[in-house]
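Next up: a single chain in structure tokens, the form predicted on its own.
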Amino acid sequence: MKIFLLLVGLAANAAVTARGDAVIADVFARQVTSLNGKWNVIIDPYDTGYFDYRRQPYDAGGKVTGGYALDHQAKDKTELVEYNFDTSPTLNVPGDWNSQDAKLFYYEGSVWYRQKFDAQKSTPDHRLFIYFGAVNYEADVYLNGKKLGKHIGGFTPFAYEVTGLVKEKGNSLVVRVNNNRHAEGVPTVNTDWWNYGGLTRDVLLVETPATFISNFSTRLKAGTTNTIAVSVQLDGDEKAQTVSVRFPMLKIAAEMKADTNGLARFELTPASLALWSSESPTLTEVEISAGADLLKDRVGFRSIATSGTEVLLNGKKVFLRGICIHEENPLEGRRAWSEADARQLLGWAKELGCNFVRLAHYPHNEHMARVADELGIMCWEEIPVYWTIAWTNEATLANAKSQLDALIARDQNRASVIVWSVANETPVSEARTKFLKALVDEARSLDNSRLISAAMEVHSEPNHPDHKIVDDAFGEFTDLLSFNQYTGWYGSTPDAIDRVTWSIKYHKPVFISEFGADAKQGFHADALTRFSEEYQADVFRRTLPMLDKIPGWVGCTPWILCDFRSPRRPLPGIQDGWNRKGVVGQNGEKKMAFEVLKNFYADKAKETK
């Protein structure tokens, strides 16, 4: 198993340490200084601060690095400076700019952020990193006038080492954030969710020892139910030092010397080990130490596998009672980012009777999987390879791999995460299948302890539209045969659901990753009036028994838990910029379909006990 650790050198000169895109394990358990709060911002729709040729900074090799809005003050009256962070407005971080300023509601472009801070290390030889939970979509980061680097991808964490760059007083951290959409991007130009821009998750100053635990994994050894496999990766000049692993509640511990690359691997077998499950989400404390570094976490142990057309959790057949979720707080119409947001969303899922959620269509914030660990909710996590991607572009594939790598590195110790998904609704082609197969191979090389899937599409037989066919060539490479279907909403009325028959090529567990219909909460009419609660409820009442007849059906995640913002949904008086497929409205009120799904899941839970 590979431990993901990417530390790319970005030194501005020989005397400065600046290392980029470092995935730092267990960041919230470390010694940190929050840089959250109010940041001064400059809105820059023409990207003048980035492309003005007169003020382009250069790196040590003479290469243009981009960006001059680095908190510079005019030296004398001969110098013209046409910006001022000190007198500029502020935005809250974490947060998206769209929901904080009406002028920025639809804005796509660049916004410059600046935060000033002091930094004092507790020990002289310690190291400092600036950590970003996520920035959508592109971030150029500068500290005290020096460029640290560029990060691309709006939903994964990254960090830059700034040891040697920070001062004890008056540091200036500047970030150019750009959320323009690109044909070669991941996601690409077209999506069906709001393009929230900004520093959307925590920004932290992280302090570590000179040699520290950069990443670790804890999981059941393959093929066992009582042996724990632990891998620990160190970073620093003294990698070959003693690493200790301790599980206090299990009364087991071990230690060994890491190899010259800083890698240590352990196998520990406790006298007894309670496994994590939805019914009993058992978590246990783990302590990992190396030299001056000590990390503490709460982890669970479980196995997830498939056998024929069944999904097995800890060796027992499980039915996945799920719902899809967007990372959005519907009550406030903003990007969700906090633990409180996670508890609200997953609390609604728990009320539905869910034991599973699909975190669509991109990596959600770290709180989601951690809260799911506590609540006993299994998770499908996904990267934003969505609809049409530049399948033959090598940089696009590298971008997708980078996001997948960072997601796995962050959440590999979360027992709740049982599925890595590499795509959603991608049109079938040879180039697309090759692209997705490369992502499957990447995921398996990093983590072979979880299922791999993607939300595929279904098509109809030309002369028999009610006969649905699933024969996507990509299905050969996934563990679950997952696909989206919207019979009764797109191209038909709900009565068509009763006539559906299926032809499914692969002998694998069948999982319906999406179905549903729009309804405006509080709008009531007959069951054939679109956007009424009655119409949506009728689609659910008909769809669930239809799916139950599919051989090998192991669960579903109807689309979606809550209404969410989408610029593709402009129907006045009904959508008003919201996708209305939620079973919970934007006001937090539950629709009729919520009860239909809840009752079905209650019956399923009784069947599978």
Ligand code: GCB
Contents of the next structure:
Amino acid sequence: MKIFLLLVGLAANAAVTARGDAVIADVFARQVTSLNGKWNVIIDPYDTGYFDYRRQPYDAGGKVTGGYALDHQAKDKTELVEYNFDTSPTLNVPGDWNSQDAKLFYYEGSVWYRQKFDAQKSTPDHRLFIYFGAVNYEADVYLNGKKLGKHIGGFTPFAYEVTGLVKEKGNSLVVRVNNNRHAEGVPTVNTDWWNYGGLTRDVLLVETPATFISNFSTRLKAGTTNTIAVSVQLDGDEKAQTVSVRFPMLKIAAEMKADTNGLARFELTPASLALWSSESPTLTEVEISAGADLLKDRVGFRSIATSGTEVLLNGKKVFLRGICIHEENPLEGRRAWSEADARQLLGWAKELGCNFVRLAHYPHNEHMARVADELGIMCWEEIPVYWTIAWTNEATLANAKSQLDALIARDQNRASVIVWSVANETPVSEARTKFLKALVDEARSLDNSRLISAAMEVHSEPNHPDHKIVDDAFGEFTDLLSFNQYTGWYGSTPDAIDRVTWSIKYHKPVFISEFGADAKQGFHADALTRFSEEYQADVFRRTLPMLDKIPGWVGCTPWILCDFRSPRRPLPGIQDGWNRKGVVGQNGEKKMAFEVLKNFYADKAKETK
Ligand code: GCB
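Target state, the form predicted in complex with this ligand; input state, the form predicted on its own:
After this comes the whole thing, all chains and molecules, with the earlier chain placed first.
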């Protein structure tokens, strides 16, 4: 049984529901038992565990009749069973499989994971859910041989209710994880990052009261700086019950009865409300209770808007001193997933003088925005609608929407998140613009308190390569006019940067979502030698003042904070399977460009105070 959070057609400030895959929001604040740790695994490139010898699926129609999902052991020496989780090797969860076992480094296919656990509920009428922070890319989940469901999409959380299925002792949770790339997938077959497979984030057993708070949203009421709008969504049989909201540090509380759909909406005006900003990232406690359930979180309040070509944070013009980040720990060459990983990555961004990060190109783990909330770093969050996607395929759009919904449902209470990005570098076509417009509409219908954008592309006429044109029809629908440009690296050398001129069709804030150049940390040469630190630093040194001349320029996120693994980058001795555009190398050492960017941001911070 999947948890279906009720879908309510909410406008304005009430994105408390999730379409598609369900979300138990604020999971770290709940009563949980960790299912992390060592899981037994069977590597299964031919999907043997899923099909019988005639290639018939064992769980056709949802009924599991055989295969690894049953976690069966031979009863005696006469029974033929060709697998055994108990004697199989283990992998750590959370964790990608690629970095844990050399045999799995390039592996794309299925791995079956099995974890055994006991489950004692604290109260008989409580409910239990299995929660996955993320599984890349496809997960078939079975408990005690029964299929719970299938989830598609590698970077967002999902959960299944197991109340009636779980035993007090000796449960077997089996997940078939498959990271094959698909032409109709999101992302599709081609990316410039590593296709890490596995149970890449926390797996938790969550206990809730019979009726519980499935999600809530807190934010400034639109157009005000002192009124807090709160929406609370209940799940369970007793929906029309009293819900209380309390902000102890603000000395304010309210209660009301939820409607028959389990929705309660509040407006509270404390005597004074300190707003969240980069300079002063004020967070306050919130406690929401309904019947036996109590959820606590720390939230901040701020407004973000555009006016003409400006971005306004709490009504004040702001310049976004940013950097792009992949969800990867470069020192260990693996997917990042922990709070410590988030602190490392955002710590480097802070050292650069950033007040903004672009979490490219897919939803990062929940710790990123939580740590960003604390550090006062604004975030751009994105879904992996990347390069070419099957624009006319309805299932692809539904998949992209469900990833967007799950991301918004998870991170809507993070003051740091100011931008939802629906895509990166998508070649212009009518079908693509229609697809992206549907995502913009989706994001706005769930959350109208943030800016919407996408990283677009620039183009130029063949006989005027230095004249850059930004006229993508999709630009009409975004709040920030964001685009990537690589003058000086792709198709030109750094001298071209000084000759760049612009035609920008829209009167909107202009944001440069990527620029950069590869450099191997420690490789020094003259500034025209590809892959030298000098070349990369020169690109930064020339690009930043060039961008500064664009009317309405509101900031940038150069590509990228750290070198990251990419199978598209084979150059021996230089790339060795890494995209080298980081300003921090694979070994954590800063390159020359780090200092160039840091100095530019220090000046900008003074100038825009
Ligand atoms: C881009 C992509 C990014 C790549 C980068 C590069 O435009 O958005 O994912 O990694 O260029 O290094 O070429």
